[in-house]
Structure formats: C-alpha cells, structure tokens
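Single chain ahead, written as structure tokens, the form predicted on its own.
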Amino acid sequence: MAERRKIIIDTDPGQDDAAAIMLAFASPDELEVLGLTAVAGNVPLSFTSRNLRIVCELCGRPDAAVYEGAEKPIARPQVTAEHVHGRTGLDGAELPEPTMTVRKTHAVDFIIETLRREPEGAVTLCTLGPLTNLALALEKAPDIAPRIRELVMMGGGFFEGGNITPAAEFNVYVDPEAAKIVFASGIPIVMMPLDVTHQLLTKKDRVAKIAALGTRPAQVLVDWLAFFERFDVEKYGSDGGPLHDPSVIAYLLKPELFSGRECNVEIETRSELTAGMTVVDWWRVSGRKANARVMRDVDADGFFELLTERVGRL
C-alpha cells in the first residue's frame, strides 16, 4: 500500500470545492486530512466557513478541524462569485445548518504551527481558492516554505485564457498579490489550471452514475452539480460544467490521470487588462527558472470513475 499523505485543504466552498473535500474524506487510506482552512473567495468568509462545516458533516466528519482565515485579499477589494455559486456558495441542496464549531486558532497560524510541528516534507497543501491564507503564512513565517512537501493548487489558466476576465482565472484574480508571493516562494507547486479543469465536464451520463449510487452524500452532490453547472452550460455551451477543484485531490490519489510539464509561471499584478493572469512559459522562451508543474491534459473518464467510486464510499 502506498504511504498515507498528510494534507491541509484550504478552501472557499463552492460546490466544486465540496466535491473535492468529499473526495478527500472518502480516501482515508491515502490521505490524512490534518485540518481544513476557510478563506474568502467564491463567497465571503462567513459563508465559506459555514459551507466547509456543512460538507464535513455531510461526510460524517464533524470531528474534522476547521479553521477560519483571511476575510479579504492582501491588497485589493474583495471579489466574490455568487453569480456562479448562489447566495450561500452552496446553493442547490437543502442542508441543515452545521452544528460543529470552528477551532479558535486563525487558519494562518494553524498552517504555520502544523508545518513547524510535522517533519520537514511531510505536509502537502491543497488550495482550492484564492491563495491568501498561504501567502500570509509565508509572509509571517518564511521558515515554513522549505518544510512544505508540495502545494497542489487549482488556479490559473493559459491556453484556455481566464474565466473571470479574458486573461485571469478566478482564484488568482481575486488575490494576485498572494499568488505572486506563493509562486516566488520556492515551494514545489503543481498547478491545475483551467486548461485541465475545462476538460472535466459534468456530462449527463457521468452525473447519472453518481446519482445511481443512491446515497445521501451522492444525491446532495448531484443537486449541487445541477445548480453549479447551469451557469457554465450557458457560458461555455457545453454538456455540463467544468468540475475544477476535485482535480487537486484526484492528482494526489491518481497522478497518472494528469500530464503537464515544468514551467516558469509569473503572476501579473500591475496591468489593468491582465491583472491576475498566470503567465505560463510553456515553450520555455523566457529563460526564467521553472517554478511549477503545470498540468495540461487529464483522463476525464478516469477522473469521474475515481470520483464516483469514492463518493460511493461516503
């Protein structure tokens, strides 16, 4: 059996974030979730914290450690995406308010304390939203950077352009200053851009297989996906919407589903037109040193088989 990886999930749920968290909790043999940290992103922090706890309880994990982090980006006004995710961020399914409580420690301090406590190279960070919490942790405690095994992040785009502006993907656009800090930190980064996630479409036959599981978590996920995809179907004209965030967890479980290459990635923070753009040197023309493994292709059917099989375990 492969080793069990220790992970921290930093997230702004979001229906696709919820699917990622479900995938992680459904895979306890491979992943040990040390804690989950909420950040403002898809919706304000009060909702992302609530949504995170709703998902933990849906997965039968009211014991999970949940921490609240940054309420706003490092240097910019807050941008949210209720137009995609609904008022609460988890519209589409009726669920009870969570009863589990948030831990008292701030998410940034939890990240720092955990990385200092665990052996060097033991903890993988999984970011599903803006990179604010991680950037603040790196600013406050630069000593943690070499202790991080890997950062697997959903964010950015290159060949696919952006999804919130023509040039920028939402997670990076919301807090490009944070992304700039993270990409300059020397942490080993695996980047799941829109180039990959736009291939992971919630097509009717794929969602039908999740529905056929017949469990409550599966049905809730199907309801969330039905709500979430309506915006993307209209926007992209596709059968189903792209399921972005679970790509991060799927990569940890089955890296062979993905392929990409080592690239230099710089974050644009100054331009009006392209703020938040991830400038990926795919063709290695800049002479700049590679700082991320940028994924470009994915076995979408294999991804949905994995997601469906694991959600069935919850």
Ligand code: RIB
Second form
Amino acid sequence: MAERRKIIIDTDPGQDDAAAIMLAFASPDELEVLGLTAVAGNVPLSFTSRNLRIVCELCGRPDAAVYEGAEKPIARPQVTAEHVHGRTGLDGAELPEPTMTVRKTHAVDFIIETLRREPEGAVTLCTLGPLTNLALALEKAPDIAPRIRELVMMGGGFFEGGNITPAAEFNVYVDPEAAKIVFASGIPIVMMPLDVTHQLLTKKDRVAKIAALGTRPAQVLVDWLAFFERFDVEKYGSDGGPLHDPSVIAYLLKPELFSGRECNVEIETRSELTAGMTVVDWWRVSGRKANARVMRDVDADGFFELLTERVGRL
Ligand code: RIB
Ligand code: CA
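Taking the form predicted on its own as the starting point, write out the structure of the form predicted together with this ligand.
The complete assembly is shown below, putting the previous chain first.
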C-alpha cells in the first residue's frame, strides 16, 4: 500500500463535494485529512461552511478541523449555482443543522500554517471549488508554494467546453484571477476537467448499487445525487449527471483509473466572452511550458466501484 497521504480539502459543498468528502473520510488508511476549508462557490460561504460540517457529522467526524475562508472571489462579484445545487447547496436530503463548530483560524492562514509546519512535500491540496483560498494563501505566503507536494483540483475544461458559459467551467469561472495565480505558481498540478467528470455519470445502475448498501450515509448520498443530477440530465439528456468532485479523491486512491498528459494551461481573465476559460495546449503548439497534468480519460465503472465500496465503509 502506498504511504498515507496528508491532505487538505478545500471545498464549496455542493452535493458532489459531499461525495468527495465521504470518499476521503472512508479511506483513512490512505488519506489523513489534516483539515477542510470552506470557500464561497456553489452557494454563499455561510452555506458551504454549514454544509461542510453536515457532511463531516454524517461521516461520523464531528472532530474534523473545519475552517471558513473567502466569502467572495478575489476581484469579481460572487457567482453561485443554486440552479444546480438548490438554495442550501445540499438540497435533496433533510439533515439536522450541524452542532460542530468551525475553528477560529481563517482558512487561508490554516493552509499557510499547515504547509509551514508539515515537512516540505508532505501535504497534498485537494480543491473542489473556486481557487480563491489557495490563491490568497499563495499571495500572502509565497514561501508555501515549493512546500506543496501537489494540487489535485477539479476545474476547467477543454474538449468538453464549459458548463457555466460556453467557454468556462464553474470553479474557474467564479474566480479566474485566483486560477491564474495558482496555475502560475509552479506547484505541481493535477487537473480534473469536465472532459473527465462528464464521463462520471450517475447512471441508474450505478446509483442503485450505492442504494443497495442500505446504510444511512449511502441513502443520504443517493438522495443528494437524485437532486443534483436533475439539472444536467435535463440539459444533456443523459442517464445521470456528471459527478465532478470525487474524481479528485479517487485520483489519490487509484490514480490508475485516470490518464492524461502534461500540458500548458493558461486562464483567460480579460475577455468578457471567454472569462474563466482554461486554454489547454493539449497538442503542444504554443511552446509554453507545461504547468499541469491534465486528465482526459477515466475508467468510469472502476471509479463508481471504488466510490461505492468506500461509502459502504462509513
Ligand atoms: O463545474 C463543477 C464544479 O463546480 C464542481 O466542483 C461543483 O461542485 C461546482 O463547485
Ligand atoms: Ca465543488
């Protein structure tokens, strides 16, 4: 077994973020979750913070270290996605309000302090939402960049286009300036774009296997997915919706499920028409230096087998 990885999860729950967090907590032999940081994204920070704590308690982890981060993007008005995730961001299942509290430290300072405390190259960052918290940390403490083992981020798209505009994927679109800072930072990046996550559809037979687990966490996840997928099923006419964020955690657990290549990725921040577009030089025509390992293919059945088996452990 590979050594146990120390990770920080930065997230804007979101039903698909919840699935990713469940997968991480269900894998304690492989992953040590040092902390989880909430960012405004799918819904405002007050809800992403609440939702993050709801997911921690659902997973039996009221002890988890939860921190609140940025309430809005670095330089743009907040854009949210209630049309996908519902008013609360976790619509679809009725759960009690969380009783666990957030830690006093700001998420940006938690990220900085943890990276300075832990040995160089020991901590992997997993971002499931806009990159605002990480970008602010890199701006405030540039010394942390070489200390990061790698960043595995859900965001961007290329062959698949965008999902919030024709050109841009939501996480990058919400805060393109943050994404630009992160992709220019020199940290090793693994990018999970829509090109991968649109292959991870919550098909009926896949969801049925999660429901068959018969546990409360599994049933809550099934209820969340039933709500979450309806927007994309309507939009794409597909069997199920794309389960974006767990791809980040699955990559840490079984990287062999994924394939991609080192590419240059630049972020559009000036154009109104294509703001937030991730310009992926897949065919290496620009001569620009590769700054990310961009994933393009995934074993979707293998991914859902992993997710189902692990959720069954909660
Ligand atoms: O575009 C999909 C991404 O935006 C996912 O992380 C989803 O949770 C939203 O944050
Ligand atoms: Ca997310």
